[in-house]
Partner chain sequence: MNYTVYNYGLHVGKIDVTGVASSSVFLVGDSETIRLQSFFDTPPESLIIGPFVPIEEEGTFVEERSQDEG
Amino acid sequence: MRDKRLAVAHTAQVNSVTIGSGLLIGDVNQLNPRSRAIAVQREGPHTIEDHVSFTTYPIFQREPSPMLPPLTISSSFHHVDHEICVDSMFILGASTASAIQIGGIDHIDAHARVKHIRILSDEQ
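The form predicted on its own - chain by itself:
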């Protein structure tokens, strides 16, 4: 990490961290969170035997788009204070290949694929 600064948080209240996500405290070199999900909303009664498979949907077999090359921008920074201080944080939540981080990170490559299906009662 270039020109590191120290992140200081007195308190952090986080309600939930779910589905391939994380709460990270400290510096991280590389983070690659991944998540894939099929969300089915069905109007009316349903049974637990109603299974769906990732192989049914092409979105889960496709290769992700290649990363763009990093931009090179000439810049310089002068930090009067080398600490970033926060008294308190309240975070409702992080979900689906995401991260809440108190600290620094060099590289992050997050992938989330969600197939959302809504089945109305007149379609059944």
Second form
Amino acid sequence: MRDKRLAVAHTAQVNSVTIGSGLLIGDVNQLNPRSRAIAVQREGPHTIEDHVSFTTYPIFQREPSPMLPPLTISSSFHHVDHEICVDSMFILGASTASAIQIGGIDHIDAHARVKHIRILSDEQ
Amino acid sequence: MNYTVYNYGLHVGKIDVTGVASSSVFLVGDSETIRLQSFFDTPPESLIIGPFVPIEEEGTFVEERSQDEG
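Coords for the form predicted in complex with its partner chain, given the form predicted on its own:
So here's everything in the complex, that chain up top.
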């Protein structure tokens, strides 16, 4: 799809965009957001001062699955109407290598890795 | 096989989204290729109860406690 339709959004309300994410208005060729996170939930009023390395956990070393071969179907697109219209949108938040985009985009390759750890002080 | 697409008028009124997270995309527009990958790891051994212990065989999680914490 070489020629992209015009994206029209009258109002957009976005509360928060965090951790390697973006709110993009306009056309984009390539977008590659990346995020690595170690999420520690610890019981009690401790402050986390530990130095934790991503190399400690195998989740950050695992190879992603190989790309699928591109589709070889001959395709054609006819834009009878050249606009995609949205009256209003409300998005509470975007996080961890995500994107909110109003406009055309060629390629997106997003990648997020989260290691989640919970630490309780005593058996409940 | 021939894949033919006709894009007629597209008008959406109101969109309400709570969250776009962990390698996700909210897109108003056209695209060529989209590749989204997310790794999330919370195995049972991630739940640590009681004193700190190494949580994985491949590596250790080292905690340095300050003296006032006892």
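Treat the numbers as computed from the prediction; the structure is a model and nothing was measured. Definition used throughout: the rigid core is the maximal C-alpha set that superposes within 1.5 Å between two forms. Positions refer to the first chain, counted from 1.
After superposing the rigid core, the C-alpha of Pro64 moves by 2 Å or more between the two forms.
Once both forms are fitted on their rigid core, the CA atom of His79 lies 2 Å or more apart between the two forms.
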